[in-house]
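There is one chain below, alone, in structure tokens, taken in the form predicted on its own.
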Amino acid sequence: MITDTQRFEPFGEEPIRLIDESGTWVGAFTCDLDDDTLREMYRHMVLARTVDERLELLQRTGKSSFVAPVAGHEAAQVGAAHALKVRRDWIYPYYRDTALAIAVGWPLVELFGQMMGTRADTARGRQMPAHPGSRELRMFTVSSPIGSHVPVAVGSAIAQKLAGGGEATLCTFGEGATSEGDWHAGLNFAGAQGAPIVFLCENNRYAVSVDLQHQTGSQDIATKAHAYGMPGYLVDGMDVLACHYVMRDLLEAARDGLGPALVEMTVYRYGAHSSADDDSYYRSEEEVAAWRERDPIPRYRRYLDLRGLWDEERERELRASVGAEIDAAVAAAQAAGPVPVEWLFEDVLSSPTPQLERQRERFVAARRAAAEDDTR
């Protein structure tokens, strides 16, 4: 087993990177990922970016009420996803983790069903958009209150430790969550109990409109790990391979009983915080343009080109197949139809109480009466 001190040193002053801006491998070890895996990671990044663009269009045309853009975070999320043992490890994501959810296998029809609140949504239309969850994938449904899932993830990880199954938990969040009391309580508990969990901070520098300098007095997020008795790693979040290898080592160490770790991946969101945000009030177009020069997708494409794993023909085929896949998923999610309001009364209790049944009957009767009034 490779420990944290053999491949990557914690608390480094510079972000860990394995490929530079030109796509050249600069790591001190040899990449051992097979060609198919390397290409699949690129496919997931492109798919996530294209899904992001389609979700924005759906929101602007009134088919979805909310979007949390993922563009700029793809390398961090896809790299982490490919380090997980899917359906064995547990995942506690946050609302911007579209690429993570896609890369671990969340079906696109369920993704679009969740975003549009149709019958294709396994949550039955009960969550606001951008809140993925999957029982089959062991992906805990996203919670809206910032940082509130962190203590829950730690509890899950401690349960894994007690069960002795050799599993790990991944808990992700933005840097804004580190200003919440739940975050500090969760990390303290994890450190004290040696929980098999890796905390992943996707630091895009803005908690909505508040920049990092107004969130914390520390030089970065990774250094906060000192206080909780765990290693902290600063990673170039625009480098998918650095993200993957760091997470792979740390998740394996967690499974082997070496305890928790905190990883900060420096990313940038190209879109606004959400569809309800106007980012022009707090950052300049020049700043966004400068970060677009570091876009993780073309950067990784250059790496694949240099290895002879990609070319323009593969790119055209990928873009066409991704577009067709998204078109089919959106059509299927829409065809599933809207969620019936009566579903509000289902799945509340394993066996409905008489009171709940009476409420449902009154509700159905009131809707029927309102429909009759509309036809008069």
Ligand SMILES: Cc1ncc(C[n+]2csc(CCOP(=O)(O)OP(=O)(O)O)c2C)c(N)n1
Second form
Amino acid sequence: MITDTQRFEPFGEEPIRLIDESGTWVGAFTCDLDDDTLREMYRHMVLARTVDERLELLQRTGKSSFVAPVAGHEAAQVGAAHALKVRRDWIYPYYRDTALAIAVGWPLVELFGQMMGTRADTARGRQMPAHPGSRELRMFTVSSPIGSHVPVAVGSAIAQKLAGGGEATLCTFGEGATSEGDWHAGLNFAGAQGAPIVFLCENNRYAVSVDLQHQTGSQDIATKAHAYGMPGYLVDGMDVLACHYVMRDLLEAARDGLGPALVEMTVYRYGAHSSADDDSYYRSEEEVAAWRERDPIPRYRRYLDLRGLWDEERERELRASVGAEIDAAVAAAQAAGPVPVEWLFEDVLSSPTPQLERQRERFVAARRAAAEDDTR
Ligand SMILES: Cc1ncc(C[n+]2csc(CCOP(=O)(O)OP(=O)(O)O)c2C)c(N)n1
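Can you give me the structure for the form predicted together with this ligand, which would complement the form predicted on its own we have just seen?
Expanding to the full complex; the earlier chain stays at the top.
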């Protein structure tokens, strides 16, 4: 089933953009977002970038064990988040979606609790850091094996279609995921069943150290949609409004029963793949610097400036309030205290087996002895 939006052509050779580098609107239609929404998108982008910086500090000071930086992906994720009907649509994110999670309203205290494994973590410390999930937000917990959430998201979308509630599903991943069998199985099934799902590929050109040329022989990722009977859109992922409008049209089409779509957003990750990676081995400083020139945050700021929606005073206030919000969330997440290791043994079986009980007792006793040793 091929769907189309009224505003955008699928399979274009050039990425769809609505704001150019100078911040000038270049769309063929008028932007209909109200001023508050336009400013809120900017706030979310700045908040996500600042959270990213704080997470790096927390990891470097041993408070968190792992970080997957989002910087450079903010426009893609915030644009998409604002196209969702939050708490109605279903979200299947991946580990780099910090800005998406923030923009759909994942509380910062839960975010930092998850990153540090404290009692503020609704997953009770059982996930690797950077693996969010939220029942309230209908945000499926991130799964580490690349692409493994794609067939699950499609199954969920098919279930929504059968239930007839008019809900859409968003499923995100990096371009590396498109080389996994799960990805192809998922897209094939979505196309065959007309599932109400939009697949969003955040193409930052690297899967850890593997660059795009070694990832695929395709001219781009969007073109792969042809094979699955759905439209594919190539979008400038550094342009938050292009990301927003394309996602808005496609999620709406999915809710209206017009079937799935694939969107490729061209982004760049400014940081290393994760806190366990050294990117100097596989990309040059010049390349990173060139992409920094295209940073989605100042570009969007220029747009807001040109429309008279932003100024230095607002910028100062925003930076101060974002800093204070993050300080408060980190403090609250830490104050919640570390997750007790005994929680490892809970919530798996309705009544633990005798063996599990014995293991738990031995484990708790060993921990206690180790703690006493430490205090001697
Ligand atoms: C099935 C599987 N293979 C390998 C890995 C190790 N791994 C973790 S992240 C990653 C790169 C994924 O790159 P991409 O999908 O492009 O997303 P990005 O990290 O660039 O945003 C790899 C290979 C994994 N988690 N799962």
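In this text the structure is predicted, and so the values were computed from the model without any measurement. We call the rigid core the largest set of C-alpha positions that still match within 1.5 Å between the two forms. Positions refer to the first chain, counted from 1.
Visitor: For the rigid movement of one part against another between the two forms, which of L306, V341, L108, R205 sits at the hinge?
Guide: Comparing the two forms, the hinge falls at V341.
Visitor: Based on C-alpha superposition, what is the hinge rotation angle of the smaller rigid part between the two forms, rounded to whole degrees?
Guide: So the smaller rigid part is rotated by 17 degrees.
Visitor: Superpose the two forms on the rigid core, then give the C-alpha shift of Q359 between the two forms in Å.
Guide: Here Q359 registers a C-alpha shift of 4.0 Å.
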